[in-house]
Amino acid sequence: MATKSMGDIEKIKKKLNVLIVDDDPLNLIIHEKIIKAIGGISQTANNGEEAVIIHRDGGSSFDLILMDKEMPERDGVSTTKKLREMEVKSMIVGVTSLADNEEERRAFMEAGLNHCLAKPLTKDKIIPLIN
C-alpha cells in the first residue's frame, strides 16, 4: 500500500501547480507545506481579491485553487463565483472551520466549488481529490 501512495506522490509532482487563498498566515505556511510535501509548486493570495486580480492580471493557470471561506476584501464565496464568472478551470476546494455546518457549506458549494473540506487540512485529505 505504502508503495502505491509514493507512487501516487511520484505522479503528483509532475503536474500540481496550486493557489492557497487565505488571509491567516499561519494557515498559509501549513498548506504551503503540505503541497510541497505532496510534490506540488504553490503561490499564495492574501485574500479573494488577490486570487481574482491573479487570474486577471497575470494570466495565470492553476491545477487546484484551496480556497479559505471567511476573508477580508472578498470572501471565499464571492471569490469562487467571479472565478467561475471569468471562466477558471481549475479544481476550488473550500478549506474551511464552518465546513460542518450544513447551511454554510452548501452555500459555498452553490458558489462553484468543487469540493469543501474542514480545517485543518491534511496530506490525506488532499491527495484523493487530484488523483
Contents of the next structure:
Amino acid sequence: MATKSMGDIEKIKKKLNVLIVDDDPLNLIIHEKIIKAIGGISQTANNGEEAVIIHRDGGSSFDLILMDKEMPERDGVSTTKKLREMEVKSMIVGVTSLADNEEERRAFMEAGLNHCLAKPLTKDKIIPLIN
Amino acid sequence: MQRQVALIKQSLFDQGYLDEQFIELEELQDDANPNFVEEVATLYFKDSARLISNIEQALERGSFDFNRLDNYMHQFKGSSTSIGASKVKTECTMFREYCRVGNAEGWQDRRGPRRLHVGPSNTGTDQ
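Now that the form predicted alone has been shown, please provide the structure of the form predicted in complex with the partner chain.
Every chain and every other molecule in the complex is listed next, the one we just looked at coming first.
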C-alpha cells in the first residue's frame, strides 16, 4: 500500500507538460496556476487555431491538453478532431460549461477527448486523471 | 483591518455572492505568487467592466441581437464561474435563457432602469 502511494506521489511530482487552450485570459491564469500547483509546467493557446499551429510548427509533445469548448477562430470540438487527425497522442481533456447539454458533451467526447470536465477546474478534478 | 476584511469576506459567502471556487483560488496563492487572488480579482473586474460596457452598448442600439448578447453573457458567466462569483453566474444563466428564447422583455425587466455595475466598491451586480 505504501509503495503504491509513493508511486502515485512520484507520478504527480514528475513534470507534467500541459497545453492550456482557452480564450478567457482569467481561465488561462487560473489553470496555469493549478498545473504549477500540481508540479507541472504549462504553455497556453488563446484558441484552437493557435493550438493547431503549436503542434504543426513546434512539433511539441504534451502529456496533457486542457481544451476549452467554446472559442473563437476554432472551437474545442474542431480543434480536438484536427489534433487527432494530426496523430497527436496527448491526453486531451475537454473543459465544458455546466450549461452544455448531454448531446453537446457527447459530440465533444466523440471528437477525440480522453475525458471531459466541467468548469470550474480544480486540482482535485485534474489529479485523478493524470494518475 | 485583517479582521474587517475577514468579516467582509465571510459576509460575501453568507449572502451567496461567493462560492467555494473562491476558496480554491485562495488555496492556490503561495509565497511564489503572494498576490495571486488580487491579480485574478483585478483581471475579473477589468474584464467584467468591458463585457458590461459591450452589453450596455448593444442594448442601447435598440434592437436585441440575442446571439451577440448571449456571447457576451457566456464570457461573463465563464469568468464569474472561474472566480467563484456565484450570484453573477446565476444572473448570467438567467440572461442566457432569455437570449435562448428571444425574450427581450425578460432582459429589460431583469436589468431594470439601473445600469449594471461590477467593481471592487460594489459587491452586487446592480447600481
